[in-house]
Amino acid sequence: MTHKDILLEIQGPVAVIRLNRAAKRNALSDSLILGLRELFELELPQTGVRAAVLDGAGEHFCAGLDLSELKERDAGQGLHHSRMWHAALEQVQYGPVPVVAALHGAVVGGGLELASACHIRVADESTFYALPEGSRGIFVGGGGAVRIPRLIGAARMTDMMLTGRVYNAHDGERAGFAQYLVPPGEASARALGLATRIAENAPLTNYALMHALPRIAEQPADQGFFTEALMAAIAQSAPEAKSRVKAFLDGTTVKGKKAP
């Protein structure tokens, strides 16, 4: 990875991706957003990794949009700018591998939008969440209006944007921002452990959880049942699934581990 604001480290089956603008609290520039899109869309599939960790250098995960780049746009320009962010974060959510976010410090504005595109979120006790767009006269534009209510509900998001409410790490976990809460400084290690465990799954099962499950959840029940049946049939027909089931039934090993 050659982007100056993104560090990529391959640790076995896991890619560790780190936002690298600590001096700006990892604020998201357009260049960084486009770099993330390129990384997830073009580079990760070539590495052969099976899971990823998304982290932020320094004391904060991401403090949101780089306001020094905020400029006047007409309605058409603003629309296309937002859609550019959508396309990039779509690659995080519906990309090649599951992504575990390691949250600490500020997870604010666009940073929260980025975190909400990940599949699992681990927060340490220094984490806080906010959506200051409301007080700045703007609106979320990176997919937050869709993804964040699915985590915490529309009423909580409305409250945050109307009043400027900030959630600390403990209240944020209870609200649904993160699935795991760990002591300060331990989010990266926990996220890496989870990603390593996820990488042991059959790739097609992980694909189904990333790509099929969110869509099934949005479908009417009859369509969801049908989509589920199709995905189940595809997953269980994969050679790796067959070998794993056989190993379980035989009590043998899969990739060096005794079947449970």
Ligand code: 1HE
The other form holds:
Amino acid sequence: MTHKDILLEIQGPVAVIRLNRAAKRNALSDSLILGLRELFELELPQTGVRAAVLDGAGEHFCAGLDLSELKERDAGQGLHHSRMWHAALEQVQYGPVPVVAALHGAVVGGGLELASACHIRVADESTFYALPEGSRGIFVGGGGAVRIPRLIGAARMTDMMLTGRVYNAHDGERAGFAQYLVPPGEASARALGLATRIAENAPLTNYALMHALPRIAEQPADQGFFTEALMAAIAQSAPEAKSRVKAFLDGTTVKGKKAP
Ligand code: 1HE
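What about the form predicted together with this ligand, after the form predicted alone?
Whole complex next, starting from this chain.
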């Protein structure tokens, strides 16, 4: 059952998931975080989709943690709250299908943590990135300390949290937050085009990119080479890989197909 603040629309092989709490700038309440977890873990696998788009309704992608719920917590409760976010965003990163985030407006705090758990980020020119945790006297807790340095480096993240620095869309793209920068209002359409293209890949290739590549990239080289060899052997043994290679050799592949 999809959460009241989440819209789910199936467009052919792509699930379009929209944070739908515009009045609160799509702030992530505990209930909304649990709703995302349930959607990625239980609902999406049943839809048979092969890729997803995640965007936000209204003027902003996401204002992060719902600050109205940030009540007095003891250390144990704080730990469990952060682990709840981890469990949910792990379902986004290591869920059933690649997720393309379509960004606009504020991508801040936990909103940036959520965007970082996606596999590709498309930002329109209204996008800005910030980590207000630094000025609110708190720390990231939704996996940002792990995922954000992998996008932009620990030095930039440290600067953002220490000084409150805000990156605009152009600087953000150069820094590595987003892979695509598009005119205002065009992020969701571009993300849908990319997701549709991704959905055409062999499922094992997408699986390898989501589940094997990030792990291989963290392994010492010797182990990484070995894991890569295992994944390569599994992927190329699939019937779909064989038929795709055969189509190329027979000249029946659609040539010159460009990414949208
Ligand atoms: C919120 C939230 C929120 C807006 N929690 N209610 N995140 C932040 O520190 C960012 C806080 N938000 C903002 O800086 C701004 O709202 C925005 C730049 C995102 C958007 O500005 P604007 O002018 O379009 O909206 P607004 O007037 O500030 O807010 C509209 C309403 O949304 C207002 O409620 P209203 O009832 O008065 O209309 C705001 O209170 C509400 N709202 N953002 C709750 N975040 C796992 S740890 C993660 C830690 C974090 O994410 S910390 C960073 C939290």
